[in-house]
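Shown here is one chain on its own, the form predicted alone, set out as structure tokens.
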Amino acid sequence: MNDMHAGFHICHEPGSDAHAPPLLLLHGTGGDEHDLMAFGRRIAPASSLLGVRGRLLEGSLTRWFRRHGEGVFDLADMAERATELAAFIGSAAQRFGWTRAPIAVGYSNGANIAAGLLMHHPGVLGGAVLMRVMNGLSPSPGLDLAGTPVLLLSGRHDPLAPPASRALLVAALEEAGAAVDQQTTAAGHGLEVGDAEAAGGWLAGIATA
């Protein structure tokens, strides 16, 4: 179903198991609400899926927040957009009848805004799959992510998401109590088959934990 909700373009696909965690699918730069739907169904066959389109345009490219250059984020704008997205998630949960917080599945720019949600809006997400993520917002004071499962999927040959940036994010998440799993696939910045296999296995594991 293609629709608008709370000012965002969305694509919703119901799940077959009401107990399966819903997935919030967040595209990379230039993408839209459809980009990760097939990926989401592959990794979570029974889950409700909600693809969402970022509202910022950089030229003709959709994004989740502004940047000053490649890898240089506008952190004030990132924080504001994360707050908007957090409010949207609460509204979407009511509309679609979610009984548990969604798992964010974000790629690149979408992974970065998902990390911003974790850092500033704990509890909005039930966990996150962060694919090709970079460090962004610093954690809010007293951040408590106790037990929140987070998977980082990195590409071994990714030129855009350096290990040092990921290390800062992992340290902040772990200090806040998140259960962080890091995996590296034989990929660059783009997604490959190994990412779906890793994400699907991880989701199956947390669903039975």
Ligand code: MLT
Second form
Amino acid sequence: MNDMHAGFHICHEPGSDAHAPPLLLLHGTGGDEHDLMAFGRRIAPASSLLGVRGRLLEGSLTRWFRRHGEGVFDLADMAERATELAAFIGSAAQRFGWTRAPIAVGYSNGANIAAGLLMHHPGVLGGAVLMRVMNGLSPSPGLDLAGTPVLLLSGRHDPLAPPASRALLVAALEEAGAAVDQQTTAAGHGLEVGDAEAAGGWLAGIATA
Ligand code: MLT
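Would you mind generating the form predicted together with the ligand now that we have the form predicted alone?
Next comes the full complex, this chain leading.
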């Protein structure tokens, strides 16, 4: 179902199991609310799926937050947009009757805003799959993400997200107590079949944990 919710374009597909964690699907730069729906269904056959469209436009490209250049983020804007998205999630949870916090599944710019949500609004997400993330946020003192499961899927040949671009994020997540898993494959910046396999296996594992 395509619709607007709280000012965001959304695409929702109900799940078949109310106990399966809902997925919040966050596209990369230039994408939309439909981009990750098939991916989400593949990795979580029984979950409620919610694809959302970023509201910022860079030229004609949709995004989740501003940047000054490739990989140079406007961290203040990211924090503000993460706060907007956190409010949206609360209201979507009511509308769709979610009984647990969603797992964000974000790609590229969508992974970066998902990381911003974890860092600025702990508790809003039940966990996150961060694909090709390159978030440079510094740790906030006292951040508590105890037990929050986070999976990073990275590409060894990703020119946009070299290992150093996520080192701070991983350190901050671990320092805050998140349960961080990381897989790096021979991929580049684009998604590959292996990403769905890895994300699906990881989700099945956290659902039974
Ligand atoms: C970003 O701006 O979030 C990253 O550079 C990745 C992208 O190009 O979207």
